[in-house]
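First, one chain by itself in structure tokens, the form predicted alone.
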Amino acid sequence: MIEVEHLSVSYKAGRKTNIALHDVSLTVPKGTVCAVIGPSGCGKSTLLKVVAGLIFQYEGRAQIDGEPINPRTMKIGFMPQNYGLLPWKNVADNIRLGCRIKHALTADTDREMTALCARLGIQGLEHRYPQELSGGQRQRVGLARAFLLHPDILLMDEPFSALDAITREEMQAVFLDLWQASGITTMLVTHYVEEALYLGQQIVRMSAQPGSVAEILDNPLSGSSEKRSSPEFFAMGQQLRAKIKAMGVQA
């Protein structure tokens, strides 16, 4: 479970203090995918970095399973927008990287990696390097690394935004397949309304200047391709898009 209470984050820019987040409170129940959506500059990525333990100067409280966030002792999976692959390491070494950093390599690691690669359709690419892969293949390598780690939580910062529309939808389905098998508590930052509705059982809509929580929605339409084409899905998407546009932002 991820708990954030009265979180505020600010930073200095010359003599000026900019407030990135103000009084943000939310709870992501264990085993839930929480999609965070809102206008540019509303602090979505800042929130994710606090939960990842990458930002530690803030007011308020942030915890995982009731404990203060400590990336040294917790296994926190983090997928940035650029996939986070090291160009000088091949696919296999990139996938093992999270386990190696957390000293979590076991006798079963390579067997699990082989199974993940087969499931993700990248078996046979283990000796290639990131620059030899397509965007969708690099995304699959990032997912393999995240799920091989068996993290306590998974944080994803617009991981599918660089992909074309068809590949993005394909990767959303791939992620859901892996998540449904593992049930990892996940926070996903996105600027696509349909992606938030498809992947997020919980949707956090944020407002900007400063970044704060405008609304937290329980989403009964997530995780189903059939529901994705339903009138209810379309209507909820239109409502959510209208609320974001009311803040002067296209979505």
The other form holds:
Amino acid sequence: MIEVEHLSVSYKAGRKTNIALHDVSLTVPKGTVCAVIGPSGCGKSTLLKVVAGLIFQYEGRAQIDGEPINPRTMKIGFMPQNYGLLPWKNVADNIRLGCRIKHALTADTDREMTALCARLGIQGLEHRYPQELSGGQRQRVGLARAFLLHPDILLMDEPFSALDAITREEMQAVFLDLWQASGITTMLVTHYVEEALYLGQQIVRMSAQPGSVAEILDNPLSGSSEKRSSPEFFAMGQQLRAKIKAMGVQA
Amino acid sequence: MNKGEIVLRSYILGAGFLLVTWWGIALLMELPIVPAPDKVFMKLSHVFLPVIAIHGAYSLWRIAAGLALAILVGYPLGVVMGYFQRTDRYLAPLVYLTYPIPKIALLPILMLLAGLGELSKVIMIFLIIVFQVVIAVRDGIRTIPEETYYPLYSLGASFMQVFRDIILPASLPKFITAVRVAMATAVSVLFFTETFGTQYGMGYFIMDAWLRVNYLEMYAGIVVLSLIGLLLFGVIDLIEHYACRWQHR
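Switching forms now, from the form predicted alone to the form predicted together with its partner chain, please provide the structure.
Every component of the complex follows; first up is the chain already shown.
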């Protein structure tokens, strides 16, 4: 479970103090996916960084399973926008990185990795380097790393944004398949309305200047490709899009 | 034809080109100060083992010792300056103030302080290489985008883990380039220092042959010095090939 209460983050740029997040509160129940959506500059990446333990100067409270966030004692899986693959490590070493840092490499790890690679369709690429892969393949390697670690929580920053539309839909389905098997508490940031509706059981809509939560809604349409082609899905998408657009005009 | 064969062939071509040029100049000038290569290589085959080898060994050891010392001091310093930006603020002025001092101008002082023997020569080479290593490693680490660290930070990685998985591999290419660039300077400076206070080393051998007006031996010495350079560059290239494999894909 991720709990964020009255979270405010500001940073100094020269003499000015910019407020990135103002009084943000939200809860992601255990075993659910929360999609954070909003216009650019609404602080959604900052929010993710606080939960990932990358920003530790903030006001308010941020907790994972009732404990203050601490990357050393917790297993936080963080997937940045560029997937965070290290160019000097081959695919296998990149996938194992999380487990290695956490000293969780066992005899089973390699077996599990092989199975995971097969499921993600990247078997046979283990000895390649990230720059030899396509965008979709890198995304799959990033997912393999995240899921091999069995993290307490999984955080993804615009995970599918860099992909073309067809690959993106394919990868969303791949993610959902893995997620449904593991049930890891997940928070993902996106600017695609369809992505939020398809993946998030809970959708947090944020507004900009200063970044704050505008609306939290439960989404009954997540998690299946049948619902994705339903009229309700389309209608809700239009509604959400209109709201985000309206905010952009106000700002 | 594999990669190794291509490299070998281009080296043979390069050496051949230099030899032909040398030969042409020797034939044109017909002076004893520019002997033809065949005579020089004949001489080399006679004097290499009994005379030159020991000088070459001395020169190689001085370069290796100076280089090892420079890496031992320069690499950690570069890492500290590149990763901890606050230390850089205090250390950078020190480096920038001392870097432009022509190290060769310090040779008389060094020889007074460290003696005429091995130590002053090794320190000289160390001084030439260390600055380039420090700057290259620092700048190499500075160019690592902040996001590269994020996955490790959010995993709670220790500094040693960050060093092993990010800092070391990311700074390696620039570090190796710096050593390569500094190596050429080091060899020329070594030559100079070996003309003082020693009876061993390629510098001594070449100058001695010159003073004895033994041009064939002098040229033989120059050829050996060039081969030592080739050996050093070859070793560096080989290390880069294996250590930075990911860059060549």
